[in-house]
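This document starts with one chain, in the form predicted alone, laid out as structure tokens.
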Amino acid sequence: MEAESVPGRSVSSAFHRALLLIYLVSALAVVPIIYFFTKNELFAQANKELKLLVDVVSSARAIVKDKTRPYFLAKGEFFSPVVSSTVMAKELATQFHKLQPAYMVRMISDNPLNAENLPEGMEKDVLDALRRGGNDKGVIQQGSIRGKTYLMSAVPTKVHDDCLMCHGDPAAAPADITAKYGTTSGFGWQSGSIIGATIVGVPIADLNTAVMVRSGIVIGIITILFAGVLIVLNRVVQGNIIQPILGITEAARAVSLGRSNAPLTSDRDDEIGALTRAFELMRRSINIATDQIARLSRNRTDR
């Protein structure tokens, strides 16, 4: 009876479907880890621009309330970029929006002089926020202006007592304020009170776009290195497992069918070599019993 087929493939088959399965899961692998460290890395590196760009805007109010304002009105000279520190920070916003479009900072109040600055959108949840939480240190959050992503902090504003100069009555107000702005916003101000907000952004880039443009970065290097890594397992696999183990299999069939005269042998040192000295043996022994069995046929056949 003819020997059953083995398939020469199977092994080497088994193996190619474990290393493409590695392969897949790494892949799927890789994209939540590459998720969590960039959008890490990018609220850090927004965290870090946002610090920055806060203590700017703050120190260029502190110099308006420490320096320039006190020196001007006590000349009685009255410009309002020295005297009042919100419009310094506006003007500075300004300025800075020119060289850096992608960065945001506001004064935003909901009684503001200028009506620029009523705030938009979400800037009024800040703003309400502000005020129940008492919070003066501010919030840092991240939220969407002007169809933008930024990273914001929001520092409340506070009325003190030298800013009733400009926005208490209206009539006691400086003739270049009214004049500019007119008479019927930004005034009846209460000191203590929280009349507005600071607001810087710092943009965050699209978090789903860095995440893909990374992964697919990093899937394409652990592609190129699994192709790599299967072409030499390949070559080491087939030379050193499937083609001795096809010879092997070959010998078995030939010694089913009575050609058992062929010797099997290798000088490894390993289960292959195990395996293909122990095949040799049983050849030996087979052909031993056969040349037996035949001797014994031919005694009986010629009494």
The other form holds:
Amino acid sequence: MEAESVPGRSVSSAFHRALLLIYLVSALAVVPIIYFFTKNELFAQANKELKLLVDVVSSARAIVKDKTRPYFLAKGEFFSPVVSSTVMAKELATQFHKLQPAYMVRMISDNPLNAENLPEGMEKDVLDALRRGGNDKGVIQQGSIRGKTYLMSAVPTKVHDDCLMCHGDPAAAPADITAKYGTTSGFGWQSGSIIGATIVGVPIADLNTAVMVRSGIVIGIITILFAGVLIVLNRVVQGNIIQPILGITEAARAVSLGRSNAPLTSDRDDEIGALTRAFELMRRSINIATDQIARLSRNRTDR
Ligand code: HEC
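Based on the form predicted alone presented above, generate the structure block for the form predicted in complex with heme C.
Starting with the chain above, the whole complex follows.
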């Protein structure tokens, strides 16, 4: 009887509850799905940039090794940037950093000519790992240096005999090198040992911020879509289910009070149409039965 006093409410609210549930589940599912894809995307992007930067650095090294070094050494010139590929890479890194401060290119050594090139923070661990692993190809890993997160590629720097000209005995090193860097550090390197590493780092965009922004947008879109679905669904449920059922309820009330002369019709081809037509048959049958009972009782009283 309660349903009759507030007609239509329970059917719509069942739809509303189902819709709300679907909405909540989809809004909740959005965040982990977006997290997964964003993480992959940012990592792939960083990887691509890393490869690019590593290749730029090794191109600069190749120019020194194949072109300028043979040319200048033959003339007895020791100007470091054109003789040492590491120094050229360092020059490149310094210039590049001015244009792209977010990226990192470092030539490190724990026995450096230039104290700037001492390994910092996780660079130390990377150097240790390279020495332990003896991995000439190097390592790619994620890590932070000076509070920034990078995807880093580190390749070991191996000492060759060529290097000893400047990094061997300080007494034999070019005078402008000892004048600039002193004689205490950056010398006495041993051919064949891993003295340092080239570390190239590309920034990994802040994953959490990206996930939050994207999730916000998608949840906003889902909310608008569901609001639209809710409006359309309400109209459909009202027009196709609730209103016809209210009509049949009214008619049933009328029949329950006795003979009813209001026919119910429906040309709908669905369950509601079938219910309406079945109800109409019942109304007629009841009318006939009521008429018969009336006739019988009249006959009885006539007798
Ligand atoms: C012509 C001299 C010269 C030669 C040859 C040379 N270097 Fe250097 N190297 C330098 C100078 C100068 C620096 C310091 C650059 C700076 O100020 O950052 C340096 C720096 C480095 C650094 C960074 C750490 C540090 O010492 O400051 C590494 C690593 C390095 N060299 C490796 C090598 C290797 C490996 C070779 C041989 C393949 C080599 N160098 C050959 C002059 C040379």
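Numbering follows the first chain given and starts at 1. Worth saying up front: this structure is predicted, and the values here are computed from it rather than measured.
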message: Where the C-alphas stop fitting one rigid part and start fitting the other between these two forms, you find the hinge. Which of E250, L151, N234, T276 is it?
response: N234
